[in-house]
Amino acid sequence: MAELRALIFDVDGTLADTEGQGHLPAFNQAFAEAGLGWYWSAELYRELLAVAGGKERMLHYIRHHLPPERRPPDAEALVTRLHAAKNRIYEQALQSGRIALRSGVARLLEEARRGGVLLAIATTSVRSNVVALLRSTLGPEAESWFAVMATADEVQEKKPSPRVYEYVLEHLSCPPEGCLVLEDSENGLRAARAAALETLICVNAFTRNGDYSEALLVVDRLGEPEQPARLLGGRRRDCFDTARPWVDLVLLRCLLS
């Protein structure tokens, strides 16, 4: 039986609905400010999310969704400028309080801290975006709750590469069997499993149709007593207690048993 020693959280789509409430509107506003005439619908963005990383996503869009005559000749330089503008707009959204944590996230973080479970972050987002989210939703000290924060500033390889999770394991000094990952996407699951980490998937509107057959558990939210989670699948679905349908430390320890 493995002892739960650490929880490793993805950020975008897992801690908060940053994609729908933050990143997608910020991309579109950056495009509008640049006078490009580009617009990403929710349907298109769902497809583009298969490409990890904001710059990579824009380059993919240019190369695969724009006709040749509309592709900018200086695509990489343009994308660098657009990404900086998009991050500025996104941080403004965070500071205004428009982006909230997903159901059950704050509760689970507090439970883990009280229970002596280490916390870590593994994301392809830049560190400044992660810190801005933590401070705007959990307070100015929230960054210190996490023993390790692996972001795009520390690891350049994007998921599904396992490198960001390998980085966390190296710096946590914790064996994989004592860790549990919380993710929201196929790329995240593939990255975690490639690092020999068990994973709970908490889907969102953009990721609910993925293949999560390798996940321990798949739910639609972490949930609260007044806002229960819904079980969607997973290898350890037997652990999900319909009498207490939310994700807590009792459930997470059961998943690793």
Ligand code: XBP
Given for the second form:
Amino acid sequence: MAELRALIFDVDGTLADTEGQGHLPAFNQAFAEAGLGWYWSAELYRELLAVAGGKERMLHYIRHHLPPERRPPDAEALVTRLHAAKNRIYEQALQSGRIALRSGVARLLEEARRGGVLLAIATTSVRSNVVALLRSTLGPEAESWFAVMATADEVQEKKPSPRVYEYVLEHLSCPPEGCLVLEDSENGLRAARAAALETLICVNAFTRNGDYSEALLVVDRLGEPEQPARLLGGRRRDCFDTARPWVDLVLLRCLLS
Ligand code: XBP
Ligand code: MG
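Switching conditions: you have the form predicted on its own, so give me the form predicted in complex with xylulose-1,5-bisphosphate.
So here's everything in the complex, that chain up top.
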């Protein structure tokens, strides 16, 4: 039985529904501003999310979804410009308060801080996006709540590579058995498992059909007493108490036991 020492949070799709409410509309606005005539529907985006990283996703789209005659000649340079524009639009959306944390996230972060459980971030997104989300939802001090923040600025290899999780483990004074990862996607689960980390999956509209058989628990939200979580599966679903249907430290400690 391992003692719960740290929670490692993914960002996009886990802390907030940033993909559907933030990144996707920002990608489309950047495409429109550049006069490209590209448009990503929610259905296409669900498929494109298999490619982690905004730049990588756009390059994949150019190579696999555009006919050869519509592929831009200098794709890498175009993608670099589009990514900067997308992130500017995304951060404006955050600053205007249009994106909220998912149900139960703020409560669980506060519980962990009170309970002396370390917090960390492991994301393939860039640091400025993460900081903008934390500040707009949790306040100007929120960055300091996290002992380690591993983002695309620190680790270039994208999930499902385990590198971002290995980086967190290298910088967090805590053995992998004492850490629990919170993720929303198959790529995230594969990355965490490849770093020998146990994982709770909290699905969203884009990720609910993934294969999460390796997860300890699969729920549709972390939830609150007044906004219950639904149990969807997991190797340790025996820990989920239907009389207390939300994710708290009691449940997370049970998962590692
Ligand atoms: C997040 C991503 C990111 C975001 C966009 O994955 O794949 O690419 O969609 O952010 P995860 P950037 O939640 O697994 O970290 O444009 O900054 O890449
Ligand atoms: Mg995610």
